[in-house]
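This document opens with one chain alone, in structure tokens, the form predicted alone.
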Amino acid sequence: MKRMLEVALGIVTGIGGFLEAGSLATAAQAGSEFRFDLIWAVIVGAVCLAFLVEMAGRLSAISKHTIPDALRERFGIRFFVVSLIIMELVMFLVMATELGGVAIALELASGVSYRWWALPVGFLAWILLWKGTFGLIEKGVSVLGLVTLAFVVGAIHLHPPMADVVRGALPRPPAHDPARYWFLAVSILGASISPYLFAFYSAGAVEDKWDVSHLTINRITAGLGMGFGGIVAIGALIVAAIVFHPLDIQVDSFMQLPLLLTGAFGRVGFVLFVASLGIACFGAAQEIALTAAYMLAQGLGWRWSENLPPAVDARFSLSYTVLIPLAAIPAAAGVDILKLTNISMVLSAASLPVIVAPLLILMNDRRYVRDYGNGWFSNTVVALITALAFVLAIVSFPLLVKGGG
């Protein structure tokens, strides 16, 4: 029964944690501009994430190493420092978008500008990390994030043409504006396969003291959790395609997005959207803050655990204490959160090779995974993901210039 509860909570975490500012914004933009044509990108992102998350959990359960710890030990401090700098910069930008997303949700609810909410939101995120435990961060906010299932219910309620939806699951050349199409595809992949997600998952496996007996739970959690999370993102894309595309509305502000659910649920939809945006972004911001602190502490050999009092792992706690208020500054300064979201998602996609390629090597190193390394099928899939990561890194910046607006 305890193991079944762990599986259920893992799946809930995957659903509640998948849709955040990046996934929601890119899905809405894709649906409004290209109807159902970019559903395939969400599917590819969810499948890739499921494989990477499963490997991250397996690595930690078998070796008792987190990804940053193993990177430093296996590839040396110089490689780790380069990876660390890249990842910390990307996580800083992504966290800024998530805190901005919460602030925008509060503006929608109160009428007070998001600029005034940014620092209080950052303080609330910090105090929960300072006082909370890993279980609260991992599962507590994610359970509340199940409100995002409203996008799936809304998509069903709006009766999308299933033949067109199915066609959208298959990649095909765009009918118009190829630069924008591929920019959004890369943004969706960057939002779906964010490196912080499997770095956070790896740390969580160590925090929860996983061992060989958890490998089945790990596979189920990775597959079903990320799969259902992808369905939520597809639901948001479908709703945007039905609500925005016929009206030729191009999403250029988060303030337009409440229309997604008001079209399906009326005034209740506004409340559901505000709750979805606020809770999902708040949970993501906390996970990113923890992951940034984890990477520093694990890679540099500091004592770390969200379950320890801050006085016991002071450098770990200081890391997120410094990072959170810094990440709140862009929203407080009035930066366009949607544009920042698009930029951060592209950069997230571009950063994938520094984690994915080394992870593939680690999953075939018997010193870390013993007899539980990747088989030929997993190696083939992850080799394809690695190739995709390098392609994304190459095309991200040109597409940002040509198709990013």
Second form
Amino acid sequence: MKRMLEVALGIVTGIGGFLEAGSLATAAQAGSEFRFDLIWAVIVGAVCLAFLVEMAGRLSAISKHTIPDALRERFGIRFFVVSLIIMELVMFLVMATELGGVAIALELASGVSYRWWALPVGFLAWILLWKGTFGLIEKGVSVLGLVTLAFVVGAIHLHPPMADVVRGALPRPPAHDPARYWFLAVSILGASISPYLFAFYSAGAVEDKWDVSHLTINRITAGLGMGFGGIVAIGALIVAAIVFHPLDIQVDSFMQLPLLLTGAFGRVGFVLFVASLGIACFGAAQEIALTAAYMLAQGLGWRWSENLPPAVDARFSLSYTVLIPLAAIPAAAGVDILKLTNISMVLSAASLPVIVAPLLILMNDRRYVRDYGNGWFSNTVVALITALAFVLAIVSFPLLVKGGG
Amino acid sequence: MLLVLDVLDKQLTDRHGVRMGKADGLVMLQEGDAPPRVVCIEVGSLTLARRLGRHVGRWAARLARRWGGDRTQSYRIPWTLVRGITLEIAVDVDAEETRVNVVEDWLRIHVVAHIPGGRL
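Since the structure above is the form predicted alone, I would like to see how the form predicted in complex with the partner chain looks, so please show that one next.
Time for the whole complex; same chain goes first.
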């Protein structure tokens, strides 16, 4: 029974990492502009994520050290500080996006502008972290996040042409607007393979005191969680392709997105959409806030645990206390959340090498993973992902300029 | 044993197995013609700042003098108290009795305690 509950960690990471502002918006854009042609990007993202998350969990279960720990200990303070700065900047942008996503969900529900909701949402996220425990946040989000399955149900309900969907699962050259096509492909990969997730997952493994006996569960949760997340994102893409593409609707605001589910479910769809957006973004915002604090605390050797009262790990708790209100400022200031989403997803993709490349080394370092290191297959996969990460890092900026508008 | 690979930046654990920061620096001593030897491990952000570059180090030192006085000096653990080096460095001290958590303690008393829910 306990083990069953632990699978929740994988599922929550799946939802928090997959269906959040980033993956929802990029999937909707991809579906509306390129129909089913970019489904492959979601699949590639989900597969990469499943492999990397499994490794992050294995690393921490065996070594009892988290990824930020290992970045500092194995690669030294200079490397750590560079990766810390890059990661914190990206996490800040993504957290701002997610808080904006929750605020927009509340605007849709209430009619009151998202700008007014940003700070209260930040406050709610903070108070749950301040008072709550890791288990509460993990399980709360995973249960509530199941509402995002509405996108899968919606996709099935709309009877997509299966032949076209399957064809979209294979990478293909763009039919039109190549810059935009590749920009969206990179955004989808950035939204799926979020670097913060590995740090969050590895911290979760240590928070939940994982050991060798958890390796099987780790494998199941990584596969299930990421598979679950991927299917939900594909559902959103399919719905967008069916609802938006025939009408030639280009997604240029989150405000259009409730149409995705009202097409399939009518009025109930609106409620389901608002709940999905709000919950998924809120969960992601909390995970990112925690990860931003974990990263600082673990790398610099502070005390840390979401399960300790804030008085015991003051530096850790104050880190997220400072970061959350700062991340609520862009939305409160009226920044265009969809633009912020696209920028932060592309930068997220660009930041991948700083965490993926070290993982390739760590998963072969016997001092960390002992006899549980990567086999040739996992090494080949993670080497390919590392190569992909470097390609993404190089192409992301030019694509942001050419295809981002 | 390789000092930089095996010791520097590693996790320190105290005699109760409690995490007590990282090996932020090493102090080495050379006497006469003898090869230099490590005399202690330093734990503290000032040591860490120095390793990031001369300017960062100086700036941190100035900041520390203004705000913290002597308390912010790095804490030194004699090499003779090192009990084992694996992925972590086990040292024979009690973290509670050292200064490694002065900043933590200061923040708990002066900041966290003033936020509702911040008291133990």
